[in-house]
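One chain comes next, on its own, written out as structure tokens in the form predicted alone.
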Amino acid sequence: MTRLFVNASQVVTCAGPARARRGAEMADAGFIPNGAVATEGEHIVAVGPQVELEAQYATAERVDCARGVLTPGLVDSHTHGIFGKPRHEEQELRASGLGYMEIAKRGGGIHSSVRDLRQRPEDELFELATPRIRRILAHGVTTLELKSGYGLSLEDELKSLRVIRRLQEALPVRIVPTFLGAHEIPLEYRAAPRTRDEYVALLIHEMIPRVAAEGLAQFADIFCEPGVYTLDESRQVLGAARAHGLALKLHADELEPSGAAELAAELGATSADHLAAISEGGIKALAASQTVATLLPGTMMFLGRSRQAPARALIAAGAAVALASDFNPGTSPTVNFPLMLTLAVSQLHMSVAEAVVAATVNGAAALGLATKTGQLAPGFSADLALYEIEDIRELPYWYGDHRCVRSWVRGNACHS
């Protein structure tokens, strides 16, 4: 079926090379006033001024955009959506002065979610995740990464990844699964008779081979941070993941500089995420690599941190910068991805065009999907989002508001 999306006040195309955008490229989001988009089945076939496309596709089914703004579907390339209970009590602990690592040492943080997830059956986790993901989609997200990482045992990580597979089959969204068994060192491997070395060996010799053999993940991720996984451990785990055919991601330099961004560049990771504490050397390494720098401003805001990732320095150096929500129960419990654009402009000092590119084209690149989605251009997937605004600059301006009225993925309704 051919559809023609008409009556948009503005079409934001992000059209250009099918790769991550860098430097000055990020300032060009491709605005077409009174534009239109034609789709055929799962793909876009034409984008341009409405008057031209109406003559070319006179018999197409019309989709009235009601003077809203049409954009590529947003790509949220870093989320932790498979969990049980929320961790609202930790927000109050942080307000009293306790830090992230101190809460973790007391058995909170990730460990709290691990205890909770382990005692929940797969069906319950699926039922909890489904409405959360639907709320994410309601904000214009059409491609979503989902990580495991709250199981930290072979069976519980497999359980989480099976939930993600079920969500892929059940929901109208493109979901990319990531194995994050190296989210933390489980408490039971922190004291005799078990050791952290044994858990690293479990990751390398049992978990990764099993995940790969069952085709449950496209990526492997690790939390490379002082107090969590060392550089050497990260290199071992990611090396094993690559040997089993998984692409690589890193939680890198979130709280302290550790050389994780440099490691990501060295290993050719698809993305290095967080980066609030990245060093000058890390910025240079990412700029000289194909690794996408994925920034998660909602996390630093929710943690009450004054320091955000240095987006301007990364862009100036020539790194490819993406945005993601880091949706998780402890440090970024938000389903509102457009809010990340607000934070990108107000906290990271990015332009609206840079933020939009970071949330679409570069988010797709952070998932290895830059040739498929992230832009409105012929040949790309018909992934679109329609917002009740007249100018794209309103999307980050109306912060926290819900402005997405409809979205489509592969030409099919995703949210309406």
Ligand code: NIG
The other form holds:
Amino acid sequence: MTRLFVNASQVVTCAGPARARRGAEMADAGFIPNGAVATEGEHIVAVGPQVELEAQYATAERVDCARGVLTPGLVDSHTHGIFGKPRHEEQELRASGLGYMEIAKRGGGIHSSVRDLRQRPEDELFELATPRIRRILAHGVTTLELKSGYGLSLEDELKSLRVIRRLQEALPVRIVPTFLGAHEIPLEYRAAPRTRDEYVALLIHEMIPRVAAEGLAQFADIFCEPGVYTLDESRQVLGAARAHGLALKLHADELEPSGAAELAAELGATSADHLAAISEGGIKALAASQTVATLLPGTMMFLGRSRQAPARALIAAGAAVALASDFNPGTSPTVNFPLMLTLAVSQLHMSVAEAVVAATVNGAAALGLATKTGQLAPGFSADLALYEIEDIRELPYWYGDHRCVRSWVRGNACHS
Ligand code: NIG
Ligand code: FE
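Switch from the form predicted alone, shown above, to the form predicted in complex with the named molecule and output its structure.
Below, the chain from earlier opens the complete complex, with every other chain and molecule after it.
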């Protein structure tokens, strides 16, 4: 079926090369006033001024955009969406002065989500994740990465990844699964008779081979951070993941600089995420690599930290910057991806165009999908989001609001 999206006050195309946009390239998000988009089944076939497309697609079904703004469907390339209970108590503990790592040392943080997830059957996790993800989609996201990582045992990680597989089948959104068995060292491997080396060996020799053999993940990720996984452990785990055909991601330099961004570049990881504490050397390494620098400003905001990732320095150095929500129960319990654009502009000092490119094309590149989605251009997937605003600058401006009215993935309704 041919469709023509008409009566948009603006179409933001992000059209251009089918790869991550780097440095100054990010400033161009391709605005077409009074633009239109034609789709044929799952794909986009034409984008341009409405006056030009109307004659050519005279018989196409019309979708009335009601003077709203049309963008590529948003790509949230970093979420931990498979968990059980919320962790609201930690927000107040932090407010009273306790740090994220101190809470973790007392058995809270990730460990508390692990205890909780291990007790829940797969069906229950699926039922809990479904409405949360629908709320994410309601904000314009059409491609979503989902990580495991609150199981930290072979069975519980497989259970989490199977939930992701069921969500792929059940929900109208493109979902990319990531294995994050290396999210923490589980408590039972921190004291005799077991050792952390045994858990690293379990990851390398049992968990990764099994996840890869069952085709349950496209990426492997690791929390490479002082106090969690060392650089050396990260190298070993990610080396095994690569050997089993998984692409790589790292939680890098989130709280302290440790050389994790440099490691991501060295390993040719698809993305290095967080980077609030990245060093000068890390910025240079990412700028000289193909690794996308994925920034998660909601996390630093929610943790009450004053330091945000140095987006300007990364862009000035020529890196490719993406934005993601980091949706998770501990450090970023938000389903509102456009709020990340607000934080990008107001706290990371990015322009609106840079923020939109970071949330679409570069998010897609952070998932290895830059040739499929992230831009409104002929040949790309018909992934679109429509907002009740007249100017794209209103998307970050009305912060915390909900302006997405409809979205489509592969030409089908994603949110309506
Ligand atoms: O990306 N940094 C590690 N992982 C998550 C936090 C997970 C949690 O606290 O549950 C993050 O911020
Ligand atoms: Fe994360």
